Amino acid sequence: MAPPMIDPSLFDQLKTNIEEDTSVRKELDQFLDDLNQHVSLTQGVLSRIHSTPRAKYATLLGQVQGGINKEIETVGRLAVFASQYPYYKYNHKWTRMVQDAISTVILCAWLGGMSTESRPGEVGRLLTLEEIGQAFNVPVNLKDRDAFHITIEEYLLGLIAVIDDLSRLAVNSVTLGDNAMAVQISGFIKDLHAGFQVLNLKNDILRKRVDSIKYSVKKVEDVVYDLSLRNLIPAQDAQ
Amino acid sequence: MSGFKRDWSGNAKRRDGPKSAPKQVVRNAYTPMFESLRDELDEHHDRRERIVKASRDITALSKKIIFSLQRVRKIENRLPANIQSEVDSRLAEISKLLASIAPEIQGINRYRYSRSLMCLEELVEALTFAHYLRTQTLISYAELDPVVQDLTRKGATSEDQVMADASDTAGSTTTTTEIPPSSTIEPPTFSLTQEDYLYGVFDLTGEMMRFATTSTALTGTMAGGQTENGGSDGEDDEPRTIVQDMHELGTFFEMLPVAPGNRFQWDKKLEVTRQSVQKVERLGYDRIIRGSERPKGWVPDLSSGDQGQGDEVE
């Protein structure tokens, strides 16, 4: 008796695996729904900086911090669940959302939030990849084991979104009479722009986003130009 | 950014522009951070580059194996000697390539580069096809995975031998030669993913369809189990033919839930499989209805049939 073309157990095995894969994705979607909610709310609250004078940042950042805490908590749950599976098998599902969450944290810290006992918040502070990892309480740039972490690309893409937002803030801070803020943002964005030039980029999404930084640079340069033309730049105060 | 800007009067401007006077230096507070990130990203890009190169070669070799196998005319335990030797020599080359990328795709990197490893689908297609031609069965994932791991292992060991013989030839096949010649260390291997397997088997149906068409046309019989086996059988069942096998494969894929990774690709492959099944069905029908009228050795006009296949497959 010749063996059958297809061993019946093969079908069962494959079917089980596909079903498991599908259910993992469904469960991930639930975490991501939660994360999406918290990120959207936090982004919404953060958007008030464009109409809030610097003196009132503290209250606003307090609210932002509340949203960020929820983000951190959700990312923590996601990390536990996702670490059971090969990281890069599902990474594409959450990478956008995690980037957005990273953005909110970087921006909040830059505005003077995210203070810890050891480090009080100050305007103009850039959190590094490692500090982002500490904030979310997850590893970063993992290479030696297969678990949830924040990648370099996610950090950089999150940072680029912050640059975009800060260039908008430069305009609005002038409207609110805070010219020093615009000057400080200009210096920061130019420094980062120079930093991004250091990277050797391939023709991928990161390259595309990095290319967009120059428009932010242009935008803040124009603001600073307008200020300097009218002698509105505060002397050395910004430093 | 390349090039430089000019100011109003046409003189070259400093890159940072005249406005931020204290920030003329190229280096700033963030430069070291970006430099370390750059090194990490470069490592990743270089690795991917190496994988893509090997992958392209493995794909080409696998396709050549499939071409060789398409010269087989019937299903039997042993492939014809000349074809077997062609397949073996290609597989030996593939072994070395697999061994060269195996260290790069350990652990977390297995899925990180899975999109650069399309060659594995092609390899699965070649191996499952060879297996079918010998046994008239579909090799399971559990049986095939160790075969690929063995290939990888063989590639690593044969390289050691080559290195002992002539180190310059080995140097050209591997980028990293720091593997000590002592073969006590188990060379790294990796597993096929289920996607590699499934998409490879999808493509197998296309190869089976081609094989069924040519073998039927050239031999006048439908490829299937050996008729000599029929002598020993207690039951009076005719041996299975490729028509039934295709039906079974078709049903197999129709019944499987859609793999959630890439639904679009799955649907496309399933559609091609359906067409292949129907082509072989038609062959079976033709043989039943006209087979008896057909004189032995009669070869049908293949020209139109071949054109039909050419644009449907791949």
Second form
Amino acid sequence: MAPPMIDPSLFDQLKTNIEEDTSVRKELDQFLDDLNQHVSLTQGVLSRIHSTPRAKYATLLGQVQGGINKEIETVGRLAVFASQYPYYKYNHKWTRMVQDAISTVILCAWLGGMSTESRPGEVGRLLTLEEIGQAFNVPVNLKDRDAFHITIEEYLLGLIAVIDDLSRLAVNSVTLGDNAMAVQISGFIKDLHAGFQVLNLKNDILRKRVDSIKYSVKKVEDVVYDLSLRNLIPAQDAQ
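Having seen the form predicted in complex with its partner chain, can you show the form predicted alone?
We keep it simple here and write out only the one chain, dropping partners and molecules.
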């Protein structure tokens, strides 16, 4: 009797590999379900900033910090698990959720939260990529090993999401009588837009999102211009 043309063990091994991959994906889904819940709750609390006077930020940001702490804990557990497997095999599953988590931390810090002894809370503080890595206690922009990390693209996309939020806050802060906040946001967004222009971006999604920043710049410029016409801010602050 002639031997089989295909070794039967080939499909046994493929079956094992498929089952292992399915198990990993299910485990990742559980981490991401948890992270999604924490991010959604944090974003919900952060959204109240649009109807909260600046004098009450401290109380609100304390609540935001509680949600961020849960995000950080979940990302830490995700990092430990995901680092057992090839990064680029599964990173597409978590990258969007990680971007959203990053944006909550950047926005919280900009509003005066995420303060430390060395970096006291103050409105307008922008966390760097490295500081985001420190906040989540995970590596950033890894090149020397295959493990979970926060990428430059995730940081930049999270930052663009914050720009969208701040352009909305500029309008709502004027409604609350805080014209100075609108002016500060305008200057900040302009500086970020200028910074993005010097980047040589290869990521198509990132390039498209960067293109959208100009609409946020225009939106906030219009707010500040209207305030200037009504003499509601000093001329030098409107620059």
